[in-house]
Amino acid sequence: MAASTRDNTGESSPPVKPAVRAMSGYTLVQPDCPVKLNQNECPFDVPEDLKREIMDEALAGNWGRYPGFVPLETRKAIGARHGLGPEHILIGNGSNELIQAVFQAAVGQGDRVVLPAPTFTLYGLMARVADADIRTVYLKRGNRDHDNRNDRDNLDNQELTFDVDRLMEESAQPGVRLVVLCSPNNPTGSMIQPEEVAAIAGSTRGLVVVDEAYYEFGGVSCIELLERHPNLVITRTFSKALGAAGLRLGYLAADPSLAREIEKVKLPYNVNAISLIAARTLIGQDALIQERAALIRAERQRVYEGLRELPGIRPCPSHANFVLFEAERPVAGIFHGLIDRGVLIRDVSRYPMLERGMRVTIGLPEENDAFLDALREVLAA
C-alpha cells in the first residue's frame, strides 16, 4: 500500500514535498470562444507546404527507433542561425523544459533565485519546487494621470520597467545561484537592454537566464553577450513568431561548458523525431518570420492606440505580441463580459502590481477588431 502522511487537519495526504503541496499549480481558464487571444499564440499556422516538407521527411524515417541521442543536425541548424557551433545549443520540449533544466542544474534548497515581478509565473513555481529563497525585484512604475493626456504620454516609457539597479544589487548577494529575466517580459511587454543584462551578469556569481520567447516582436537579443559572459543562458521558442506552439519546441544557447552541465539533467530523447525535423525546417524561414512579426507589430500598435482611446483603460507599451492594459473597473466584470461576447483574453489581476490588469494577445486584424468592439460594448454596458 502506498505511503501517506497527514496534514495539519489530520486528513491523509499524498507524500509529496510541503512546498509542492502548498502550491496552487499552473492553471488556465479556457472557455470556448470564437476569438481566442489569451495564450500569446501566433495567429498564423505553419504554411501547408512546410508542413508537407516536414511530414515527407518524417514519413521516410523509422518511427520504431529513437531519434539520435544527440540531435546534432538540428543543433547545427539552430546554432548556424546565431553564428554559434552546435556545442552551444540544447533543444527542448518547449523552452520551459530547458529553463526547468537550468533550475535543476543550478538551484538547491535555500539557494537564492532573483526574479522580477510581475513576470511569467512558471519561474516562481520552479523556484518553489526547488525550495529556493526567492528574492523579488518589483518592476518600476510611474504615477498615473488619466485626465492629462500629455502626462500619460510622458509616463508611457516609465511604467513597468525593469529596476536594473535593484536587480544588480540583489544578484550580487552571496548565495545567488540564478537570475531569470524575461525580455520582452510576460505579461508586461517591457524589455531589458543587452548592456543592462551584461551589467547584471557581471555582478553575480550565479547564472543569468534571459528568456527571449518574444524576441522577434522586440528585435533586441542578448545572444551576442555569450562570448563575454559564460554564466549567461539565452532561451528561445518556436511557439510564438514561428507559429509552432503545438509542436512544443524550444532551445537554449550558452557557453559550451555550461551547456554540457545543463545537458546532464535534461531528459534523454526529450524531443521527438518529427519535432526535430520541424526545427531544422522552420529555423531557416527568416523571410516568413520577419513578415509575420512585422504584421503583428503593426497590429499591436493599432490595438494599443485603440485601447488608449477607451475611457478608464490604460494600456502599457509592449515589445511583445500582446498588450497589457489596466482598467478602472474591476477586472472580473470586463473579463466575463468579453467571454459573453465570444472573446477570450487573459486575466492577470492576480499578478503582483496588476490588480486591474488584463492581457490581450495580438491576433488577426479581424480578431483584434472583434476584441476592441466587444470591449467597447462591455465598457458601455
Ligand SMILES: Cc1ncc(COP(=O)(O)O)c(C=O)c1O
Contents of the next structure:
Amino acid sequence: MAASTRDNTGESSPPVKPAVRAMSGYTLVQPDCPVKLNQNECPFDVPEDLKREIMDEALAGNWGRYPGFVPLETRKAIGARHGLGPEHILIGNGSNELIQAVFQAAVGQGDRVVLPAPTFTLYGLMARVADADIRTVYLKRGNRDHDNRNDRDNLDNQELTFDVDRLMEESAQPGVRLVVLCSPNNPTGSMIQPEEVAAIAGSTRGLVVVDEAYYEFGGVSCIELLERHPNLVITRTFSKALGAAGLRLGYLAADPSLAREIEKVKLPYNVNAISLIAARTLIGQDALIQERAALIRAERQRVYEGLRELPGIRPCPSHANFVLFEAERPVAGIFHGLIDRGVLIRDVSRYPMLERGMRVTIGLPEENDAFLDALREVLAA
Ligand SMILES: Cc1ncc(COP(=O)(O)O)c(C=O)c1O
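Given the form predicted alone above, produce the structure of the same protein in the form predicted together with this ligand.
What follows is the entire complex, opening with the chain shown before.
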C-alpha cells in the first residue's frame, strides 16, 4: 500500500511537505477558443525557413548521444549578443527552470524572499516550496511617464508602479536571500528602471533576479548592471518576442562566480539537442525580433486606446505584450462572456490588488479587433 499520513480530520493524504500540501498549485483554465490571448505568447510562429534550418542541423546530429555536458557553443552565441563571455550564461528548459535553480541555490527554510505584488505567481510558489519567509511589497497606484502618454488625458490613468523605497527597505533587512523583480512586470506591464535596480542590488546582501521575459516590448534592460553588481541575475526567455514557447528555452546572465554556483543545482543535460540548435539560430534573428516587437508595441497602443474608449474599463499602461485592465463590473461575467464569443483572455482577479483585473495578450491585429468587438458586446449586453 502507498505511504500516506493522516491529517487531523483522519483523512489520509500523500506524504509530502506541509508547505506543498498547503499550496493550490499552478493551474490554467484553458477552454478551446479561436482567439487565444491568455498566455502572452507571440502571435507569429518561427518562420518556416528557420525551422528547416534548425531541423536540417538536428537531422545531421546523432540523437542517441547526450548533448555536450556544457552547451558551450550556444552559451557563446547568447553571450555574444550581450557582449558577455559564455561563463556568464546558463541555458534553461524555459527561463522558469533557471529561476527555480536560483531559488534552489539561494533559499532555504525561513530565509527571506522579497517579492513585489502583484507579480508572476511562480516566484511565490517557489518561495513557498522552499518554506521561505515571503516579504511582500505591493505596487503603488499612480501616474508616471510612460509610452502611452499621448492618450486623451491622464485623469484616471491607473498605472501600477514599483514601490522602490519599500523594496529597498525590505531588501536591506538581514536574512534576505533573494529579491525577484519582473520587469516589465507580469501581469501589470510596469517597468523598473536600471538605476532603481542598482540601488536595490546595492542595498541587499541577497541575490536580485530581474526577470526580463518581456524585455523586447519595453526596451529597458538591467544587463549592463552585471559588471558592477555580482549579486544580480538577469533572466530572458525565447517564449515571448522570440516566438518559441513550444521549444522551452530560456537563459540567465550573471557574474561567472555566481553562474557557477547556480549551475551546480541545475540538472545536467536540461536542454535537449534540438532546442540548443534552435537557440543558436534564433538568438541571431535581431531584425525579425525587432520588426515583430515593433508591431506588437503598435498594436498594444491601439488596444490600450480601444480599452480606454469603453465605459467602466480602465486599462493600465504597459511595457509588455499584454495589457492589464480593470472593470467596474465583476470579472467573471466579462471573462465568460468573452469565452462565449470565442475570445480567451486571463482572469487575474485573484491576484492581490486586482479584484477587478483581466489581462489580454496582444495578438495579431484581427485578433485584437475580435477581442475589442467581443468586449464591447459583452459590456453592452
Ligand atoms: C514573467 C515571466 N517569466 C517567465 C515566464 C516563462 O518563461 P519560460 O517559458 O521561459 O519558462 C513567463 C511566462 O509567462 C513570465 O510571464
